[in-house]
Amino acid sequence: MAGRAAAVTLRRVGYQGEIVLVGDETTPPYDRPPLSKSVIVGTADLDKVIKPALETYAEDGIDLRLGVAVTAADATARTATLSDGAEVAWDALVIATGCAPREVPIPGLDKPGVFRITRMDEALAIQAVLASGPKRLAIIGGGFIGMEAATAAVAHGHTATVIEAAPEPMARPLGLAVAEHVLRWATDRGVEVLAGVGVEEVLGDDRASGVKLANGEIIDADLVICAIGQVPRLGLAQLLGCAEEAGGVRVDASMQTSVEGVYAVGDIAAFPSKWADEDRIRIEHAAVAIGHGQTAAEHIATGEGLFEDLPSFWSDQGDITLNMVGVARPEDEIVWRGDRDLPACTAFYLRDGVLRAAMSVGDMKTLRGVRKLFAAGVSPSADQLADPDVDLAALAAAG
């Protein structure tokens, strides 16, 4: 998504040079968030997920090369070698390699019937299995992807058991107090969650038939989904000698790396943000990736362009959508507004009494107010945040 955004934006801001967009998948660029939600259950309109339309690239003069990867690059000669043997010269190189699934030492993960959900072909393979009738899913990993897949499957007549080794799923990105509510909303809707226990092995002879837990329990399943996180794909950046930080490629606000002419965008980019305490942060979410690509394109074409967006992401979990803005930390103080049982509420994250992030469910008016607060640099008191009668947008306007 970050690479696509860079290529398309280059033309939108008037760049006249040659643009080559390389991807190792054979599917044209697509939106990744629907993979673990509507795509696996067959409700997605793929014409809206795969975008822009393929002919748009030719119309915009973008040389789209699918099914090939960059295998080598030279920052001095400014060339890139592709897996099909072609060599591409470049004045600017945008690295948007994203993440790869985390490798985990669980025996049996290579069996047929075990799936990941990091690519379109993987999501469509799951869809093909689920399309034949109600299925039992065992999902290893209780992060956003695992919980999204589970809630989507249950909402469409399947059963799902999520197995999470950590004591509380999603506690690290959301904080324990918020994660507990998100987990309850999922279990109220029929998702089974087993926390604090690992998977010893995937069972089955010719095909996965379930998993054996570390406590000896057997979970029968028609398919197993492994969703135990991902790691940045830094190989190309390392080959070029790009400096690293925060587990990714160090970039400035224009997405430039330490190597002249080389940009890094999306999941791999460790970027400065006025919204964070750290010098550099990495955020593996779609809105940030798109913003990175747009910023790099603007800087390449015009010499301007800085990424200063308020970080945001969303997670569809069945009939619930979590919307998060800001940079939250697990240790933040949580202040709630609204009814947490609907759910139609907002959790505010305060650090040293200052508003740093907010997660809203079914309460877009409050979330819009929060955005205005951040834009105005206004941090209300905890009592004001908790009171639904307090108009946050008015507080922002008042300064």
The other form holds:
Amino acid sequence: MAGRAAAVTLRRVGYQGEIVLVGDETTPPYDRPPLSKSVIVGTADLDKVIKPALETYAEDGIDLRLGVAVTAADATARTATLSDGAEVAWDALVIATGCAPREVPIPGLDKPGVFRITRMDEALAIQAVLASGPKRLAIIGGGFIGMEAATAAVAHGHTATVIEAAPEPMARPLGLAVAEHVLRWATDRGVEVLAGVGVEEVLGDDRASGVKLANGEIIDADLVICAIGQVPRLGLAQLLGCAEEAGGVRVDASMQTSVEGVYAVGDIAAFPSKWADEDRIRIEHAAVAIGHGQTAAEHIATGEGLFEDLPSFWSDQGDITLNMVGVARPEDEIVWRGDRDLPACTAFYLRDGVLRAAMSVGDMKTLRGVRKLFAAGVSPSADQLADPDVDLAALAAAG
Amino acid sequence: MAQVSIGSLSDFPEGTPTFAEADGTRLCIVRVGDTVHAICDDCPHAEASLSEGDFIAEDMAVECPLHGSAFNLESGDPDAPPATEAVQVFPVTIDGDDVLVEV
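Since the one above is the form predicted on its own, can you give the form predicted together with the partner chain too?
Next comes the full complex, and the chain you just saw is listed first.
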């Protein structure tokens, strides 16, 4: 997604040079967020997910090379070698290799009937199974992807059991006090969540028939989805000698790495952000990835362009959509506005009494107000945040 | 391009995004005073109907009900992620009481 954004933006800002976009999947570039949501349950319009249309690349003069990977690269000669043997010379190189699924030592994950959801072909394989009637899903991993898949499946007549080894699913990105409500909203909608217990093995002879938990319990299933996280793919950046930080590739605000002319964008980029306390942060979310790609393109084409966006992400969980802005930490103080039994509420994250992030369900007006507060550099009191009659946009405007 | 009637002014309450269809094109219509705006109803980001969202008067924009990007009624541009592409804006003419959209 970040690579596609870079290529498309280069043309949009008037870059005249040659553009080669290389991807190791055979599917043209697509939006990844729908994979764990509408794609697996078959409600996605793939023409809107796989975009832009293939002919757009030809029209824009973007040389799209699908199904090939970069196998070697030289930062001095400024060349890259592709897996099909082709050699590409470059003036600027944008690395947008994203993440690979985390390897886990659970026996039986290689059985037919076990799926991951990191790529389009995998999501379509799940869709093909779910299309034949109600199924029982065992989902290993209670992060956003696992919970999204579970809530989407349950909303479409399937049953889903989520197994999370950590005692508090989603506590790291959302904080415990918020995570427990998000979890409750999912279980209220029929998702079964087993937390604090690991999976010992995937059962089944020819095909996965369920999972055995560490406590001996057996969960029968028609299909098993493994959603236990991902790790940045740093191989190409390492070949080029790019400095690393925070588990990713260190970049400056223009997304350029320690190697001149080499940029890193999306999941792999450890970037500076005025919205975070850390020197560099990595964020594995779509809106940030696209912003990175756009910034790198602007910098390549014009020598200007800084990534300063307020980080944001969303997670569709069945009929509920979580929308988050800012950079939250698990230890932040939480102030609520609205009804935690829904339809609408917002959790504000405060650090040292200062508003740092907000997660909202069903209340766009409040979230819009939060964006304006951040833009204006205004942090209201906890009492003001909690009071639904206080108009946050008006507070921002008042300064 | 053809001018298609989508109804009369009274069909579009002030400041309330309203769905309309013109020759098969799905539109989100917002009347602001004597002016009527027409943008594509489909959010370019995910599958959502903009006419189910709110009108943000101070930004002259319609906010997507799903993920909150607000699209300017004059430029079509989103103000914030997750949407990154503009929606199409359609010219509107008012003929007496009749609202005509060029699609």
